Every structure is written in structure tokens, then in C-alpha cells.
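One chain comes next, on its own, written as C-alpha cells: the form predicted on its own.
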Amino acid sequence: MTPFLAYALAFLVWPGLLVAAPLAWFELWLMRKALAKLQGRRGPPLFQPFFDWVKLMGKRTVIPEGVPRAAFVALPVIALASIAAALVVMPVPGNPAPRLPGDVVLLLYLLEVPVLCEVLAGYVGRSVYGEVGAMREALMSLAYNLPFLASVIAMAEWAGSFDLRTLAAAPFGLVHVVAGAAFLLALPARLKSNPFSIANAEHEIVAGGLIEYSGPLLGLFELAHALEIVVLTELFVILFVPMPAAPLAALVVWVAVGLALLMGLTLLAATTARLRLAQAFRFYWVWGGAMSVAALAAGLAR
């Protein structure tokens, strides 16, 4: 198999769009169903996230007058392509993509592209609500990326490499606990979940930076966000969870940890109120900063 064919297969099939998209819709349904149960509601049927996406893809796209059309259309495409490319980098069993040296750096870059696209979308749409949402998203990214990046860098220091497979095979130590805690601290804000759903606070700014998007373009943004849940849960397992050698046991651990993460995020969202931007920013620079220092110190203590 040529490298081009291998990358195309990884991008489109496994671990790419064909497999990751249904998994993302299932995880979205699971979180919505669990949240509904915690709130005493029935919740959506199993295929509801998929139906919602299909409905969006079948609607007409409305582009506001006066906006740069090329940028308006390109942003959701770039966001989805980057998060799908991040899936290609993940060292999951059966990934046909050739190994890339320093793929941790590439992965971190690809994970930031959708965030940048959403920030730019808020300003490109020329809506007051969109600009407020974009500003909030930009400021939040400065806050939650402190513990997020520190957790990954700490693991790279511990393993002595910026190769994801090397990080996954690193011997378990204190750094896994401390850096894993820093990663979990950043996770709700990265996924715009309560109490850090500040950039898309529907009661305040309707839909945040994506307020002017509709139809298939909004569907691409929504799919990119759903895939981000898959990538981040997979990344947590790869970096911080020691996996058994037996493939079946590893699969069980993988699924169990992923479900535990989703349930934890859902419980946090159901039991907390949305913070103000200043509160969230202070939280991440105080507590996230402390966790970052602890994680980096643990990573250096090889």
C-alpha cells in the first residue's frame, strides 16, 4: 500500500470519518441521555444526533450580506478537515497511516485549528453575538490551554520523546496521575461543557461565534465538535491509561475509560452553573497554573 493510499484510508475510514462520526454521534447521544436522566427527563432516541446532523445537511445555507463568502464557507471545512486529520495521527490499533516523527506537535496543532476557525467565524459573520462568542472563545483558549498543553508536554518530558507511540508505551509513574489530572481539568472547557460553556452560552449570546451559520456549513462545524470529543477521549487513554497487552482486554479498558470520562463530564454539566468569563479565566490561571507546574515537575523527575 502506498503512503498516499494509507493516509487516505486512515482519513476516510479507520480511524477516520466513516468510523469516528458514528462513534461521535453515539457519544453525543449518551451524554444527552445521561443528562436527561439526571434532570428527570426521558431524553432523545439513540439516532437523534445523527438525525439532527442529516436535517442540517438538508437545509439551505444562508450567507449574510457583506461577509467574505470564501472565508465564511472555508472555515467549517478547514475545522472538520483538521480534526479528521488529528484522528489519522492517533496510534490506535489497525491505523494504516505511516508513523510520523514528532506527531505530538502535529496533533496539538491540528486540535487548535477548529478553535481558531470558530473564533474567526464569529468575526467573519459580522454579528454582535458572534463577535462576543468569538472573543470569549479566544480568551478561554488562552486559559484552558495552560493545563492542557502542560499535561502533554509533561508526558513528553517523561518519555523523552514527542512521538505518541513512545508516550503511550512510557512506564507508569506519578506524572501520569498529575498530568492526567491537569488534562481532565482542561477537558470541560475544551468541549464547551458546563460550567465552562461560556463561548456558546445560548441564554446570553444565542449560539456564540456560529450564530450566522446554518445548513450544511453549521453541520460541518457540529460534526467537527463531535469528532473532537472522540479525539480528546482517545488522547486521554493513549497518554495516561496503561493498557493491557491482550487486544480484547485493551479494548475493554479503552471503552470503560471513555464512558467514564463522558459520564463525568455529564455529571459536572448537570450539577454546575455556568461561570462568568472572569471567573473561568481566573480558575484556569490559578488552579490550572498550579496543576501545570506540578505536572511539569513530575515530568522532569525521571
The other form holds:
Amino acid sequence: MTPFLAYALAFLVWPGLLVAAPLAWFELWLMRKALAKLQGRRGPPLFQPFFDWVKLMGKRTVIPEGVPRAAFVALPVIALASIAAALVVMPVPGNPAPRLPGDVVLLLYLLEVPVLCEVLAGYVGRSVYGEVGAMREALMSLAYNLPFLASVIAMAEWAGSFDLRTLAAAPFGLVHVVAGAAFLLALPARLKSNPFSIANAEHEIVAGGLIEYSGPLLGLFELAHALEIVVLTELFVILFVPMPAAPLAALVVWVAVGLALLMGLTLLAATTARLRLAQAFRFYWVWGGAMSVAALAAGLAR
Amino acid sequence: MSLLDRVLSIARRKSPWVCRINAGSCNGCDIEVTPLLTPRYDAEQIGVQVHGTPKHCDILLVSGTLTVRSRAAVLSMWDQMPSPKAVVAIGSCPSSGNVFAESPMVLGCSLDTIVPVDVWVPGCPPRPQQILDGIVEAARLLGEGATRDQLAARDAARPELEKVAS
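If the one shown is the form predicted on its own, what is the structure of the form predicted in complex with the partner chain?
Once more the chain from above appears, this time first in line as the rest of the complex follows.
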């Protein structure tokens, strides 16, 4: 297979869009259903996220007057493309894409692109609420990226490489636990779920940075966000969870850890109220900073 | 009807996202809308999500009488919603002004003269079940392509209709 074909296959089919999108909808449904159960409700049916997305794709898009059309349309496309490209880098079994040296760095950049797109979307839309959402999003990314980047860098230090497959195969040590905890600390803010749903604060600043988006363009952003959940859970399992050698056992561990992560996030979201921006920022720079130092120290001590 | 159209039709029926505007209501109807999201009525079962911005929504819930000042707001909300869209009028006020009719600031016209209403939910205030029923009905119309917005768009695409009418 030529490299181009391999990349195209990885981008479009596995582990890219065609498989990851249904997986993302399923994970979204799991979280919404669990949240409903925790609140004593019935919750949405299994196909709800899929129907939501299809309906959005079948609506007309309203582009507000005076916004740069090219940027307005390009932002959600770039966000979705970059998160799908992040899926291509994932060292999951059966990934047809060739191995890239230094793919950890590429992955970290690709994970930042959707965030940047949402920030820009808030400013491009010319809505005051959108601008407030974009500002919050940008500040939050400065906050949660401290423990997030530190956890990945600590793992790279431990493995002595910036190659995801080497990181995944690194011998288990204290750094896995400490850096994994730092990663978990950053996870709810990365996914903008409840105590840190500051950027998209519904009913407070209406809808955050995506306020002016509608129809298919909104659908692309929602899909990119859903894929972000898939990428981050996959990344957690790859980086911090030691995999058993038997494929079936590995699959069981994979599913169990993924489920535990989603349920933990939902439980946290259901039991907490939204923090203020300053509180969240302080939390990440004090506790996230302490966790980062601990993770880096554990990565160095071999 | 192709497969894609059929899936889209089901998706429109199953995923009604709503936004609300209080056009001058006494707040009674709005209090009856809030329980839809509580465990007792749980509108998420049928895919309802309440959104703050009309740009994300399919169904506009209008409660209350139309007043001199709210008329422009209702029109603006309607214009901002991307098609296909539906309007559900909640309570007796949007149709007649109810007990507020002939107050100085209340417009003496029904909501229908401003935006095309698809479902009327009468009552003062209506019960949450009735409001939910109205949303389900509007979602069904959206799925069938039979809301007044969708019908108007279809008719506009057929210029021969105008000849018959004239």
C-alpha cells in the first residue's frame, strides 16, 4: 500500500472518521444516559446523538451579516479535520498509517487546533457572548494545558522518546500513576464538562463561542467535539494503562478503562456546579502545577 | 423518497431542539415549560434540548401576549432560526391576548399575523404534558415536511402555483 493510500484509509475509515464517529456518538449517548440516570430521568434513546447530528446536517446555515465568510466556514472544517488527523496518529491495533517519528509532538499540536478554531469562531461571529466565550476558552486552555502537557512530557521523559508506540510500551512505573492523575485533572476542562464548563456556559453566556453557528457548520463542530472525547480516552489508555499481551484481555481492559473514564466524568459533571474562571484558573495553576511537578519528577527518576 | 431523505425525516422528528421567548407572558406558561426538563416529564427522552440561541433550534416556543415591544423580538428570533423550523404557541395569550386583550401595550392581533404558527397549545396555563404534546406534534410536522415554513418553501420552489392562484 502506498503511504498516501494508507493515510487516506486511516483518516477516513479506521481509526478515522467512519469508525470513530459512531464510537463518538455512542460515548456521547453513554454520558447523556448516565447523567439522566443519576438525575432520576429516563434519558435519550441510543441513536439520539446520531439523529441530532443528521438533523443539523440537514438544516440551512445562517451566516450573519458582516462576518468573513471564508473564515466562518473554514473553522469547523479545520477543527474536524485536525481531530480526525489526531486519530490517524493513534497507535491502535490495525492502524494502516505508517509510523511517524515524533508523533507525540504532532498529536499535541493537532489536539490544540480545535480549541484554537473555537476561540477564533467566537471572535469571528461578531457576537458579544461569542467573544466572552472565546476569551474564556483561550484562558482555560492556558490553565488546563499545564497538567495536560506536563503529563505527556513526563511520559516522554520516562520512555526517552517522542514516539507514541515507545511510550505505550514503556515499563510500568510510578510515573504512570502520577502523570495519569495529572492527565485526569486536565480531562474535564479539556472536554468542557461540568465544573469547568466555563467556555460554553449554557444559560450564562448563551452558548459560548459557537453561538453564531447553525446547521451543518455547527454539526461539524459538534462532531469534532465528540471525536475529542474518543481521542482523549484512547490517549489515556495508550499512555497510562499497561496493556496485557493477549488481544482479548487488552480489549477488555481498553473498554473497562474507557467506560470508567466516561462514567467518572459524568459523575463529576452531575455532582458539581460551574466554577468561575478565576477559580478554575487558580485550581489548575496551583494543584495542576503541583501535579505537573510531581509527574515530571517521577518521569526523571528512573 | 430516498434512504437519505428518510433518515433525515426521522432525525428531524427525533431531535427537536427548542428555544423559548416570553413575548409578554405573566410567567405562568414559562413556569409550566421548566418542568419539561425535570425527571418527572424528562423531555430528553424524545430528544428535546433547550438552547439559548435561536440559531441552534428547530422549534420556537412563544408564550404570552404580543406587546408593542415584544413584536420585533419575536420576529427577530424567527428570522434567526435556520430552516426548517416550527413555531409552537403556548397558552391562550398568543392567539387572543386572553385577559390582557385591549390593554394599552398589548397588540390586538394573534401571533399568527407575525410568524406562521404550527401548533397551538391552549390553556391558561397549559399543563406540561400538553406542552410536551405540542412539541411532539411540531416535531412530527418537521419530520413530514409539513410545517408552514417548509410548505411555504416548497410552494416558492414551484412557480406554476402562482399562475393557478391568479
